[in-house]
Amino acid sequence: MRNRFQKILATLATAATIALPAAGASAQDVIKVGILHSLSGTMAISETTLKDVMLMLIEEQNKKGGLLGKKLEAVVVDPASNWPLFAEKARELITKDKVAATFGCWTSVSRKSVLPVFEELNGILFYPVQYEGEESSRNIFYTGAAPNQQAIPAVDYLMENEGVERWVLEGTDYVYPRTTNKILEAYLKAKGVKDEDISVNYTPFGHSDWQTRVADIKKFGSGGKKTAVVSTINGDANVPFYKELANQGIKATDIPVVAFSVGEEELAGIDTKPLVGHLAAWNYFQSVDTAENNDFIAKWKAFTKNDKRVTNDPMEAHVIGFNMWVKAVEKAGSTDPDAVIDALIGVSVPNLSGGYSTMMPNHHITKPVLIGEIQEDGQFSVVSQTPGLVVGDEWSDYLDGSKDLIADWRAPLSCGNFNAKTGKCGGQGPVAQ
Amino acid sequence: MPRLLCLLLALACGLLAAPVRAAPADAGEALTLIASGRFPDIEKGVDLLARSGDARTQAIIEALRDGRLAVAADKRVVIEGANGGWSDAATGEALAEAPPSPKAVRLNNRIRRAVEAALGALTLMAPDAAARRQAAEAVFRSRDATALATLDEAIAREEVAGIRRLMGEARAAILLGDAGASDLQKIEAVDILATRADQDALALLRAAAAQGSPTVREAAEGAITAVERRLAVLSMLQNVWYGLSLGSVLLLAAIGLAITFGVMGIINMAHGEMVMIGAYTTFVIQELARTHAPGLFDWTLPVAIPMAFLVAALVGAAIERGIIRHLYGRPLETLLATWGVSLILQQAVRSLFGPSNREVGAPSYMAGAFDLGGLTITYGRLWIVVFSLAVFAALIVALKATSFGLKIRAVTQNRRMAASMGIRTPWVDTMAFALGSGIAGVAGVALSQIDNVSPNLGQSYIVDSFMVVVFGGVGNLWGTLVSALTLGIANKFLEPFAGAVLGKILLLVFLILFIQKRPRGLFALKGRAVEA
């Protein structure tokens, strides 16, 4: 414990050191890069392993001589899982700190919070994580999977691979699986799926008594149909409803669940045995053997001084994402905002899986999307891999409102949901639809 | 007429699928297809090898099943031993070295189920019960036609009643869907798993109703209409069990609130904090027997009990000889502190054991259910019933029957006149706290079981054990176990109409509704103590 507790303070010192503005160095020597991640409250859980993921690559960056000759330093702030705490905290970001770009945020609700912030300031930010789409601003860059690079992949998978006609879309109550779900929805009807053989539920935060869900899931599968659960459940529900299948005797072979927000991390805390076999849909899992990866968990290993941290998805995504951005400066010679956003349309930087990311010009990058079944060590063994990449699809074409909708930010057309029916922009920046 | 046609059919079914099941397909084919490392010809060869009747085929597939069948460097299949060592997949025979590089064989789910459904018809005649049961079932499962001879020969050599009657059930599930059996067979079949009368069954029996002749559709509709009965009243018993289990979770987060709030009258927002430094202590026990004594795995639960009540009480005490008693008769001002001190054991928990879950495992006798007339019962369930009207008959005993009960309630009662009778009130009350805590810490233990242990745990209880405490009436140990067991009941019996989050809802409002007619909660104390 003692042991613990030294590294403890230790990283806390480091985290102040490099916060506080480096003594001596004037600010031109410094490009500062501000890390928006909830360190305390309940998203600490996601979110603080994507602090320490944009440490490790700043500090890396620094040994390879910085970036435009300069030092980058890292700017940490904690909006503590507080939706108007995320917005101050970019202002401050932005005005005070004078922060080049942004990585943050986790929660759909947390984005939105400042976007109108970036917005306003004309800041840049690099979200990283899987969310529901529906959404283009010029200010920021979604690292993340949209609704077609996750979900539908992982439902064709169903279909094709395990012949599945009854479809459980099980979700916690709030924004993204409600749009994730009514894509899905619209998705499964087009490919001919009855009414009643879909039934969408949802359960509130942190529910953790699932005994009549998995009761019901199980009433629902023995309708002679091969069936599946679609999870879009939120993290801290996950592991007590995993539990309880495992209790009712739900195996992978009879219900599969596919979960696309149960990655690595969140399987940390389960005894996975009974799970084998339950799936993920993912742009990247920690299992994946490439060059590339075992080098970057063999750096994240020593970087954190621990050899049982898992890696996941979103801090993929930052490592794309930054690297994009490093790139993009690099191209733009400064770190001006207009002109960086400008030359990241294009970019394209190793993944780890293998491949090339490229930013589109709607602000969302291309990605393989994989399908892993989980393990009994807690990992997930890729069971398919979109033979290509496929681009991030800001508006989905599932969905009356938004099916016309295209986000274009090269000019001259330079915008966020541009109606090519009517060949008008509905504005800057997203409206809601 | 019709009945000779179908025999004649069934004869001309038996004559084609004869030939196939005795073709001796070849292992060596198979062995080939599962070293390809595609899915699906892992999937044939897994097929092939069943129906080869190669003396090796079941070590093979429960090599595979096991993750322990490797492709070598050089293309051969080898199985790695269960005590190390390796052996030549094809031929059984030991190698005196290991292969070069061998990769385990990838399973899928497909696999799984070819892999289960293969086993199933291999292992209906083993040695061991459990096997058997276990091949039954996957027979019932998979409805493998080719497996019927082996299960009727099964049935013949079967001398355990239960096991023989999933066998039978399996051979009616196989003959309900042949079309080659005949109408008789089917409507045998038919009441065979009329008896079963499960979820499974009638999924079976409406494939039947659906696509039978008349006579066995009109057989399968009666025998729907008695499962679906049978299956209603079964929901009914079913949604009471898992009330009961759900209240019996809020009776345990709310009894160390029915001390700390309920007898003395602080509102305490830390309350949840306790049950998550209860959780984390069975946590670190688990860890602690888990790298010392991994024996001793099964033993960590009755020994955290005790752990945690007295980690939790101790924090209990703390706290209120650090900050609450300053605050007595300020009761916004102990909510803020309270809450404060919530937060700042949140966030301690935090730093030191990381943000993300920990893992606490369910020793054996907590894992998996059973089967009560058709009722799943799964035996954590069972064991936080039990557990927490004990905790709670402990709670009674330790306040009605012994000299530290009798005090709290008399300081509760009238400080003033307590403390002329020489009581040392201040020390009472951090005795009192440091129960209400302790038992939080005792209740961490039961809920580390079912939910995660992260720091955010306590947070998810505190609304709901308040809720239980007030509706139950401030003060009464009773009015608590009955609102506690109500509340879960109403709970499960509106979630399947209203769904979760509406649920909820509505319990809420029907409580709001009812605390303005009874302010003081089902049990209300009475006399002079309610006007102190």
Contents of the next structure:
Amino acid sequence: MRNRFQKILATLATAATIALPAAGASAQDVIKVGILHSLSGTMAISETTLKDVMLMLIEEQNKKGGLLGKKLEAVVVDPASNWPLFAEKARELITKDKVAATFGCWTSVSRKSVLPVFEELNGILFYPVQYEGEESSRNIFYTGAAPNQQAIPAVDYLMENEGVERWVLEGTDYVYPRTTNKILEAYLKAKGVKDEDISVNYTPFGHSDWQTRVADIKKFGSGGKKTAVVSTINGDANVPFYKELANQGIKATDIPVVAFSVGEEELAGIDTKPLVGHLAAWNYFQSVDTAENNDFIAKWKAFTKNDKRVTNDPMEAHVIGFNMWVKAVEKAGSTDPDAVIDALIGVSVPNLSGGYSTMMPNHHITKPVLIGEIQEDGQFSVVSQTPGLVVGDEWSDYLDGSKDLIADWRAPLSCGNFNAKTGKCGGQGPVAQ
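Would you generate the structure of this protein in the form predicted alone, following the form predicted together with its partner chain above?
What comes next is one chain alone, with no partners or other molecules.
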């Protein structure tokens, strides 16, 4: 039943509020859009640029005449890498600022913090970052990658192309790395990898002293079997991590690192010469040569007035999500949340890698999967790409509590965790640690 369902899916074509109103527009003439990204704290290194790209998209839409004959107004808040504050700011955006939709969050802990707020108040959140899956909410649209659109293809690439036999699963200590690594452990063991060939470790947000841990990784990789690091390290901890790899002489030819949260923006603050050949798995790279991407890059550099500003995968996810929202509002003829939520399913818009991405009934989108190698200039050279688009799998096939679950937010099912074995809605996936 799950396979049939997936085939059906695949056929569907800042602490203070900063309001940026359109000049001369009254409250009745505008549609407010929430931007919920950390502009300070440990995640600002990654999230600030997502605020900027949202401002660019809103400005561009207003130049086209706005939406439903009204101007769009950005309402920017800074939850400051403070997970409870995300929920507080989300509530203010919906109840006080009356936003029609919100684009925001990076970490899964921030998304988990705001999820009950959006469900309680019937708001709409577009979440643009790769995550661990094991979730499908009626009020959230997941435009980043699920594990089958990033983590699992990355492991497959390392097995098939690098001959990796030993695995270091290195992550920041919160829900996304822990759940993703739980999935990856189950996947690796299903592939015949033994317990002693898997090392799992977590460090806090903002961790800076990597000397001991990198030495441990080096030792683990000295046992005669090809070893790789699968990194779910998030935020500014990546900078000292990669610096320490270079300090200890760990090269990509020795122990390759494949990262899920390091893109062009993070590399902009690192000397990349010692990191050449290390990998990242995303659904977009700035180096992708398509007409859509070249146009986007040109607009981005013009908007920021900075030729050195880079683009990255979560930015593309916001581009896709924003254009999907605009199309759904036009389709519904309204910003009413219920109408827009229903209208979003099946909407297709161009992605920047070539082709169209579609919002599926599980509120995840179709995406290509790309593996890129770090270059000296801080860009990525694409070394592997799926031949087509991959449907985001909200519930993992490799976890006992999830393999029987599916999500379909169309009537009459309208369920995010339907148990195909019992035929009931409300089946529970594994509890994230």
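The shown structure was predicted, so the numbers you read here are calculated from the model rather than taken from an experiment. Numbering follows the first chain given and starts at 1. Definition used throughout: the rigid core is the maximal C-alpha set that superposes within 1.5 Å between two forms.
Annotation for Phe205: C-alpha shift of 2 angstroms or more between these two forms, rigid core superposed.
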